[in-house]
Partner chain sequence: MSHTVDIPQELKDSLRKFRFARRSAGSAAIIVKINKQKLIMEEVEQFDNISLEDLAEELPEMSPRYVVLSYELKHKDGRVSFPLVLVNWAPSGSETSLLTLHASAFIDFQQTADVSKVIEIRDGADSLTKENIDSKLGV
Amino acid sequence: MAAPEVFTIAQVPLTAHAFNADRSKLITSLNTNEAQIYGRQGNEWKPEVTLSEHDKLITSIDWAPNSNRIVTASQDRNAYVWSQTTGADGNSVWKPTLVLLRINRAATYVRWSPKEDKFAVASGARAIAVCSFDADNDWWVSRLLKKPIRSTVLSVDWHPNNVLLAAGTADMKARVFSAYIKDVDSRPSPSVWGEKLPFNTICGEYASPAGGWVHSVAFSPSGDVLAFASHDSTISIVYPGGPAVITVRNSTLPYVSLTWTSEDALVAAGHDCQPVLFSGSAEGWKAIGSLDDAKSGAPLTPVSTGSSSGGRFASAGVGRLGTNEAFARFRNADTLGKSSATPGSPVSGGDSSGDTELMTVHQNTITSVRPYEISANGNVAKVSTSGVDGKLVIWNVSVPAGTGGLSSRLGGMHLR
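May I have this chain by itself in the form predicted in complex with its partner chain?
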């Protein structure tokens, strides 16, 4: 089983990331109002094009694989749809088209629909703008889903039938709406969520037991199951018409992003800085384990972090004094409270050496997890994650053998 591919794109947070259809190009925003397209060269991503049109921070990006269009949403209340055309000199150029969303607050999240003829923009205006292209006027038209949203919409996900839309909001509810647009969609066949659904019909409204903002929602590949992650550290799975909402309570920090890998498994990631695999069925769900094998992350001993701390411990590790705990304590006393060169990492709790690197691959919150590679049987084999530490990591969707979870590893460390 291969180790995850780790790419350090920047030293600043990556607000969002998306790949093109064949995964040769990556678009991401480095916490600014510009988006950068990178091209894969061997084991690295080289910056190629910068898309700058937005006035304020870009909050979300999505790349439509079939029509090769990019949509970016920003705090400046706008969204731009970018199409690739060949310029006069033969180079490809990305041309932006402004979409007037008619919202009066920032856009927070954007996703193309499965057929790529519509996209949904979640916003702080307590509304979701569903945008479609009006060919007669050569213009993107937006319709707002408003009732009964009472706070910022944090994330949206489309159902495979191109009509239903799930939304997670800060009013602690996950809802399923119908985003049926008259001249764009054909009448959808009845599903478990309902039939004959005019625009803005609510097909379901769900909450988790302790409440908390719903950070992320996702439909399963068939569309018959809905999962959402809330700020009360739970993952809830909804089988409409079946049993009540199944909740998986975790003793970890909350998850902020999730994606389904097959009809009975999903990967969630968030403030714990590692992606975790969950699996189950209508009978019950549980966490299987972390995709992060901490052994391959930053080592546990204090001596080998020389490069990240600027060579401070370069001479350590030689002879008996190097591993002496008392010696290490005095040596590290003057680094207490100093932030190390490692980007954005807090001192991890029970680590007596003062090493400020986390044991996970990601050194800070993972903000986005997306499917990267689909295997032959239709399940997602690899996922990509990006986070506040500026890293982009591609994981295999399988729990490394022998990982009893990070807690057992930490326990093992103290026994030294």
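Form predicted in complex with its partner chain already given; the form predicted alone follows:
Chain only, nothing else included.
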């Protein structure tokens, strides 16, 4: 497999990241109340513009590819829509537009709808603000999805029909709502999620298998399947037409972000510091392997197995961090409260300071995984990840079979 592209953006955590349509620009928040726009120059990302309007930490960012508008959400309970205009001096400037969120707790997550005429802001106020533009007043107004949410909303994702909205919450539930706004949306066609969809209709509610926060939710490309990642180290796949919920139990640390790469495959990442590929169908799902392979062509690491809900199949956790010798030594030393690593060992990172270097590209939690490149057949060929270690990494997901990369190691499985 081709090596991933690794960029060290900063020495501080990257809270969130997003790209413009042609991937020539990157926006990220360096764990502050400002958002930085970078331009790619060769193999480097150079800072170009700083967006300063928020008073507190920016929690989430999204960049609309067609309208070229950026939306930022923050702990200051506000969101801003940024539009690129020409200033009085003839230079390009980013102008913020006010958003009336009507929430009394931090905004935690934000995503544009597919048609880019709405966006959804998750919050700690046990509500989701669905925002649309009011041309008369030149601002964005919101309607709130509240019932039956009982805790902080951690993530949202839009259905391809621009109406349905999935949400993952700290009350250990993943839900599908109708975010239909009469003056904005056309009437949606019937789907597996329902036919009549007035605002705030609950189209589905699914519990975390072992009672963990639902960190991330995502619709499949068709919108007919929902995936969500929970803090109990599970990935759940919902087929509402079944109805069936397939749970993949992993022996790794929890995932906090996921994205679909095709109708039968997705990539998840989180506290285990590496993106993991999952594949399956209504008959069953399993973890295939990690995209973070230190040796090109090396076999996937054998791991212990867990059972899926209903006992229909066995699922293999990846667990590279939990099975390699270096991590085992670090874990044992951490239990004793001291470092037993020797100078020059992989654990010590080449010195006697006791610092730990993981056997993965990311050296800390991955905070976000997003599609980066779409192949000719419409599937995701590359994904990007950002993490607490300040790195941005672009990973190859689909590579030709027989090249010694991931595809050749999946036992002949065809990644569509």
